[in-house]
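Starting off, we have a lone chain in the form predicted alone, written out as C-alpha cells.
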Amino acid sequence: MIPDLLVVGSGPAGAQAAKAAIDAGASVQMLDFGNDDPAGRASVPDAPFSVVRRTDPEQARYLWGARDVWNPYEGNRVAGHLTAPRAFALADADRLLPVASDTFTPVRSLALGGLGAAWGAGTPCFEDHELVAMGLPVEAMAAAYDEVVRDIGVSAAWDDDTAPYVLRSRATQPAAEPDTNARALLAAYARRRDAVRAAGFTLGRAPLALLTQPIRRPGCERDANPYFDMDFYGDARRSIYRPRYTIDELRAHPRFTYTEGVLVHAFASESDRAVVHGTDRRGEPVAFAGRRAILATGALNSARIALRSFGIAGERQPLLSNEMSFLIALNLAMLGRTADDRRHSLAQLLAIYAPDYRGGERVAASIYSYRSLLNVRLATEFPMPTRLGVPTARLLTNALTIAGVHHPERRSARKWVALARADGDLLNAHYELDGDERRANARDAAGIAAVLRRLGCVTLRRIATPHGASIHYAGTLPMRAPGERAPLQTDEAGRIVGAERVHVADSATWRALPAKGLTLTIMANARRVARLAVETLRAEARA
C-alpha cells in the first residue's frame, strides 16, 4: 500500500511537514540522501570552551580540524562557521547538486537535516506585510508559526523593543541570557535609546531555537542550554534544535518511514498518484510511489527537480537571495574588562533597521560575541599583517562585536536559475544587482555602523560578502498571481501547476523574502502546506 504523502528531504522544511503530516493523521515515506556524522558530534566533550582549550590534547580536532578538505568555500567568507563536527552538512552537495556561475556561490547541503544541522537558530517571525509580499496567507501562517514554536521550542524576549517585529507566538520559552558583551551593548541603547529609535533603529534580544527550559515528550528528550560557548561544534544537550530531532521523534510512529540514502531527480504526477525517481548511493535507479508528493529539498533543489521533471533547459526562474556583510566592531565599553565565561555562541542580539528610504522594508542584524570559533579565523580580517592579526585578536576578544547585516530583496531578470540539459541535474545560476540596491545596502550597512557607533560601537571593517552566502534562498518556483496559469508556478497550497500531485513546501514559492531569517516561516509554511495536502487527500476519499 502506498503511503498518502512522499516527503522529500529532511531540512526543516521536511521535518516540519512530515510532524505536520503525521498528526493530521496521515502516512508519510521521507526520502533522503542523509549524510550524517555521530561519531564527529559524540567526539565534541560535553564541557565549557574555556575549559576544552586548557585541558584537552585533542582540541585541534574538533575545533580547526583539516578545514581545507572539507570546506570547499574556505578564504571566501561562505559557510564560515561551519566546524569540523558541522563537516557532513556540506559532504557530496557539490558534485550531486551541482551549481554552475561566475557570480553566484550558494551553499547546497544532502544531510539529515539539510542545512538545518547547522544553521545559527535565530528564529524571527515575518509580519504582516511581509507575509502578504511574499505570497503566504496571514492567518493560516499565524497558527502555523504558534506550532512550530511549540514543537522545537524558541527563547524569545517580548519586552524587547523588537518584539513586534520579530514575534507572533506566545508560546515562546524565556529568552537566552545575554553574555556582558551583549548586556553592555544593551545598556548603552537603553541610554541613547529614544535617539537611535529615531533613526529606525530598534534592538533586542535575538529570538533562538534554542532552549532556556526543557522538553519533555514521548520520543523527545531535550535539556536547555549549559551556555559552554561549544553551541558551533557540538549538540550539547540537544539544546539548540536540529531537524533531526523531529525525524527521530517520527521513527518510533507506526505511520512514518525514513527512507535515506536516495537522490532525487524528478517526478510524474499521475491520475491517482505521483511517482518520484531518483538514484541510490551506487548511482541505481529507483523509483517510489505516494499519493501525494511533497518537494521540502531546498529552493534551488526544488527547482532544479521541477526543472528536469517538466525537462526544461535553458528556461530561467527567478531566484531571490539576501545580500550580506559582515561588520567587524570594537565595544569600547568592553575594552580591559573581563567577561564572563558563561555564554551561549549564537546572536546575542538582533537589530532591526528601518530607514525611510527603504519604504517600510526592514534590515535586519545580527550581532554576535567572538570567542569560541578562535581567533586566528579573524587574524585576516584586520587592517595589519596578519602575523599581527592574532596577537591584536587575542588582545581585543572581549570587546569584538560582529554584526551580520542582511539586506531585503527583489525580484529581478538579473537573478535567475536554469537547468543547463533537460536529462541532467546542473543549474546555471546568475546574480547580479542593480546600482539602486548596490547603493541601498552600502546605506544600510553605513547606517547600522553609525548607530552602533553612538552605542559606542566602533566598526573596523566592512566585509563583503559573496552572492549567496547568506544561505538565504527562495523564490525558484514563485506562487502565482491570480488570474496566472504557466508551467513551474505554483498556488496558494504549494502544488505545482502541471503536477497537481506535487507541493513543494520550501521557501523555492514565495514571491518575496524579507532581510530576516527565514527558517522558522520555512519551517511553518511547510506545516501549513502539508496539512493543506493532507486535506485534498480526504477530500479526495470523499468524492
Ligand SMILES: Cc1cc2nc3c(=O)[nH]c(=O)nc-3n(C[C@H](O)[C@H](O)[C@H](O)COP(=O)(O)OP(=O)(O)OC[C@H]3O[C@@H](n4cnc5c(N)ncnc54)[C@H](O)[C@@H]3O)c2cc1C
Contents of the next structure:
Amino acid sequence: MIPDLLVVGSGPAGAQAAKAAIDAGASVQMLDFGNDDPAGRASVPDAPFSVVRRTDPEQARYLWGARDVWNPYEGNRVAGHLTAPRAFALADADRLLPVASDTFTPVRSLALGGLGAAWGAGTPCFEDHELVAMGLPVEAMAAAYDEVVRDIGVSAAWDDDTAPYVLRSRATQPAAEPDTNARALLAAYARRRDAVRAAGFTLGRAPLALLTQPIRRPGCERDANPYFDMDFYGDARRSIYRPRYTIDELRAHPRFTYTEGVLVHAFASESDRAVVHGTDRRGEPVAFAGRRAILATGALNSARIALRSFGIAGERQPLLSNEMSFLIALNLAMLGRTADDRRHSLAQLLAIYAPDYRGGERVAASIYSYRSLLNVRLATEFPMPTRLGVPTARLLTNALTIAGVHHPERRSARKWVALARADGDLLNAHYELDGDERRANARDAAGIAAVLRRLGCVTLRRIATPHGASIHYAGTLPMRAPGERAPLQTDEAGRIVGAERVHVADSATWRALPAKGLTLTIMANARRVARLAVETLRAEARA
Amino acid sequence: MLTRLQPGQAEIERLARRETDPRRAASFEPLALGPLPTVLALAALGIAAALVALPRLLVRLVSERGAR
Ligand SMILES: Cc1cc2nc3c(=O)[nH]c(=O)nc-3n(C[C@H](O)[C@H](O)[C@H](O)COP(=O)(O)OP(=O)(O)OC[C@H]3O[C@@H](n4cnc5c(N)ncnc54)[C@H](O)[C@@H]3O)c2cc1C
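Structure of the form predicted in complex with the ligand (previous: the form predicted alone):
The complete assembly is shown below, putting the previous chain first.
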C-alpha cells in the first residue's frame, strides 16, 4: 500500500499541507532531511531573561554559543544573528542545497520545521488585490487563512490602523502586550496620526504567531507567552508557532508517517503514482512512492528539484525576493528611561507605508526594540574601544529602535535561477535591480525615516542588506498565465505542468510577492493545494 | 580609520565570556539615568572615543604623508 500523498519538507508549507491532507481523510508520508537540536532546546531555562542573566552559570551556551554561528547580513551584524539554539535550522544547507551566485545570498534550511524553526513569527495576511496579483483565488484563500490562524494561533490588534492591510481572519487571539518602547512609539503615533497617515503611513501592533491564550487539543498543548523575553532562545511553553509542533501533533495520527534523513533530488510522475528519488544520510539512493506528491521544500529548493526532474539545465526560471533594509534609530522619548523587563522579544510593531509613488503597493516595516540580546553585540558595533562601547550600549539600549523595512518586488529578466547541470543539484542564481527599483527602495527608506523623525526618533543609519537576506523567496515555478514564458510552470492547483501527479505547496508558484511577511500566506496556500490534491485523488477513485 | 578601533574576534569573545558570567551581569545591563544625565554621559563617551582615536589618526596621517 502506498500513501495517498508524499509531502516533501516539514517547514511551514509542508506541515500545513500535511495537516490539511490528514484532516481531509488522506494518508500522508512526509519526507524530510529533518535536522534538529533537542539538546540545545532543552538547555534553555523557562525563566525571565533578567533572571537567567543573573543566575545561570551556563547561560553562555545558549545566549552566545560556541561562537557567532551565522550572519546573513555579512558585515551588518545588527539584526543578523541567529542565536545558538536556532543554529541547527541552517545546518548542512549550504553544502546540500548548493546555490552559486555573486549577487544573491539566499538562506536555506534542512531542518525539521525548515526556516520556520527560526522565524520571527510575523503573520500579516495579504489583501485581495495582492492575492489576485499572485495568482491565488481570493475566496479559497480567505477560508484557508481562517484555518491556519485557528491552527497555529495568531495574536492581533483589530483596532489598530494597520488592520485593514494585514488582518482578515477573525479567528485571532487578543494582541500581545507592546513593550515600553513600543508603547512610547504608539503614543507618539496617536499624537501625529493625521499628519503621518496623510503621508501614507500607518502603525499598529504586529500580528504574530505568538499565543496570548493557550491552545489545547489532542496532541497539542501550547501555553500563552509568559513575556520572559527569551523568545530568541527557547520556547519551553510552545507559545510561538514552529512547524515542529504540527509534526508532533500529526505523529500521533495513524494515517501519518514522518521519514527523516532523506535528501530529495528528483521526482517522476507515473500513470498511477508519483515516485520521489533521493539519498539517505550516507548518500545511498532511496525512492518512495505515493499516489501524488507535494513539494514543500521552499521556493528555491522546489525549483531545483523540479528542474532536475525534467533534466532542464541552463534555462532560467524567474526569482522573486523582497529587498530589505534596516533603519537604526533612537527613540528620544526613551533615552535615559527605564523599560520593563516583562516583554516578548519578537517584532513589536508593524508599519505599513503606502506612498503615492508605489501606486497601491505596500512597504512593510517591522519595528523591534533592542533587548534580550547581549550588550557585547551592540558594544562592538561602535567605532570605539570596548571599555567605552559597553557603557555607550548600556545607555542606548532602551531607546534603540530598529525598523526592518521590506520593499515591494517586481519581476524582471535580471532575477532568475537555473540549474547548472541537468544531473546535479547546483542552482545558479542572479539578482539585480534596475535604477528605478533602487531609487524607489531608497525613497521608501527615506520616507519611513522621515515619519520616524516625526514620531520622535533620530535615525542613526540605514543598512542595506545583500540581495536575498530578507528570507522572502517566491516565483520560481510560476503559475501559468497568458504571456508566461518560464520553462517550468504550475497550474492553479499547484500542479507542475507536465508532471500531473506532483503539486507545489510553497511560494514557488506565486506570480508576485508583496512586501509583508509571506509565511502565513504560504501556510494558507499549502492547505489549499493539499486539499485540491486530495479532491483530485477522490475524483480519480470515483472514475 | 574608525573601524580599526573596533575590537577583533578574540576581544569580542572575551567580552561575551565576561558578560555571560552571572556575577558580572549587572555591569552590562541597560542604564536609565534620566534624559539629561544620559545625554551628558553620551557626550562624554563620544569625546573620550575621539581622544582615543586622535593619536592613531595623527600617526596615520603622518605616515601617509611620509609614504607619498
Ligand atoms: C530568522 C528568520 C526570521 C523570519 N521571520 C519571518 C517572519 O517574521 N514572518 C514571515 O512571514 N517569515 C519569516 N521568515 C521566513 C520564513 O521562515 C519562511 O518564509 C518559511 O519558513 C518558508 O516556508 P517553506 O515551508 O516554504 O520552506 P522552509 O521553511 O525552507 O522549509 C523547507 C523544508 O523542506 C526541507 N527540504 C528542503 N530541501 C529538501 C530536500 N532536497 N530534500 C528533503 N527535504 C528538503 C527542509 O528540511 C525543510 O523542512 C523568517 C526566516 C528566518 C530564518
